[in-house]
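Single chain ahead, written as structure tokens, the form predicted alone.
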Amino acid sequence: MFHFRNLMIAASALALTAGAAQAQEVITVAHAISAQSHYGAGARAFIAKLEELSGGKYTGKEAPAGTLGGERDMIEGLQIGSIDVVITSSGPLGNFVPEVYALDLPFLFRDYAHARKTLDGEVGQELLAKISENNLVGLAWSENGFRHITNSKNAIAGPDDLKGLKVRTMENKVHMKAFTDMGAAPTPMAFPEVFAALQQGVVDGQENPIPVITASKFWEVQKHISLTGHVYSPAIVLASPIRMDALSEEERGWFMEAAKASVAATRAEVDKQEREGVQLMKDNGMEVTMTVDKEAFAKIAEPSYEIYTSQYGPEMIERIRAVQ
């Protein structure tokens, strides 16, 4: 009868064990770099605030490096519910939601602080709402950081030194404008093929922020890098719609919270690779330029403002530049 008994107990607890096992859903999070990047702490702190939150009913699963696309198909999948959350740029969001292209102005936001205070307020909150009309859901505006220029040819300290280098941007018709006034030749195309187009020599460059460019081990095929800092380039947490409409108000709060963790693990490795990567990037051989015209870079880079104000006006850039 003891054994009976102890046979039933075991039985109940592998059958509550089981159940629990299939109860837990997973959460697949998406992103174009590196495991080991910035994205890759945002993701990564995401997963564990959402089963900290949830019990274990959410478990997560990181898909980095393009694994699921370049930034586009990724939040294509979102829309289509194939992929959870993406952590992406901001440059393709334009694609979608062209309201975000003003966060994408060459030489709008004047440092880190302006532009964290601006995402985390209410410009921020007010283009979340817009990305959510879109069908696709914003939960929380992430970082990539100020964009920088590496190529293989030379060093560049004003525009003149762009002239007719073929440089690899995103598909976003604001950067390739601001790239085109400088005589660049810009070559818009997915993340995941930038770095065989570098070592292949189908593009001279691209532009990055320094936590990218560490992470993508972009030395490897790139020589010169210029601290221009033309763009501070916003990331963001997006969702399926489809994934959140089918969760609780309760299971949505969790998913919010998870992507505030996200944004904080991934703004803390922008702010070390800020502090380290420039001597990480000269021990690894590239030849940086430090001191860049950087008001020659903006007055070329004026004209590109013209595709956001004659559709949507100057009003957001006025209340961006506002933020104190």
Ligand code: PAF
Given for the second form:
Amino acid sequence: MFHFRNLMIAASALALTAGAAQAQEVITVAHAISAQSHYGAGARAFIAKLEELSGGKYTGKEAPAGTLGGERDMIEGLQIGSIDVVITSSGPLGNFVPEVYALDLPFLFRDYAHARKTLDGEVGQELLAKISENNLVGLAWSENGFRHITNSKNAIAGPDDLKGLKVRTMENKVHMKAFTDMGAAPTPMAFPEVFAALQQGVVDGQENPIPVITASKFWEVQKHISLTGHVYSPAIVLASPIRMDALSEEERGWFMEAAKASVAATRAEVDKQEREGVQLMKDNGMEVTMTVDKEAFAKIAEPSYEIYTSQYGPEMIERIRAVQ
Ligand code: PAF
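Can I have the other form now, the form predicted in complex with this ligand, not the form predicted alone?
Below, the chain from earlier opens the complete complex, with every other chain and molecule after it.
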């Protein structure tokens, strides 16, 4: 009798454990760069916070390095529900939500403080709401960083040095127009293809923030980096509307908090790479051009603003510039 009772207790404990294990849901958190990057830090912080707040009901699995495709593919994955959460630059997002192009304009943000304040404030919230009207859920603005040009041919100090260079850009029409105006031959390409394209000489260069360049070890295939800072590249934590619609209000709150934790971790890693990345690139043999004629680049790139203003007018740009 005693043995039978113990057996029953053990069996029900086992059943409870199995039940709990079955109930645990695994959220996929995907991004296009290495797990050692600022997005990797953000993905892990998202998962840890979600696990903590949900008491283990949710856990997560990071899918880094474009294992689930380039950023455009992953955004489509969110829309059809094959991916739960994506950390992506705003680069391909304008193809889905054109209002977001306002954030991709060259030489718009003055510095990191300006960009973060804008994205955390009214403008950022309005744009998140717009995104959520377009079969996506914008959980929080995160960060990629100020973009700089690397290439295998020559140092770039001004627009003349960029003439004729084949530069991989994101699949973003504002960026492509700016690079055309600045004299380069822009070649849009999904990020997972970029390293091989640089290695094989399909393109001469690419442009990305320091944390991307260091995490991708671009010094293996690029000789020069010029600190052009030609555009601030926001990132965003996006979720699938299919996943989010199936959640209770409390659970949705957990996802929002997890996104905030992700943003904090990503920004901290961007800050670290901004402090240490230039030296790391030099140590790995890159030639760094620190002095760049940004005014000349900014002037030449001005017509790219029309892609946004011809449709939406100048108001949003003025509001962004006014953020102090
Ligand atoms: O260059 C890009 O496509 C993006 O900046 C990257 C590296 C995927 C990060 O969002």
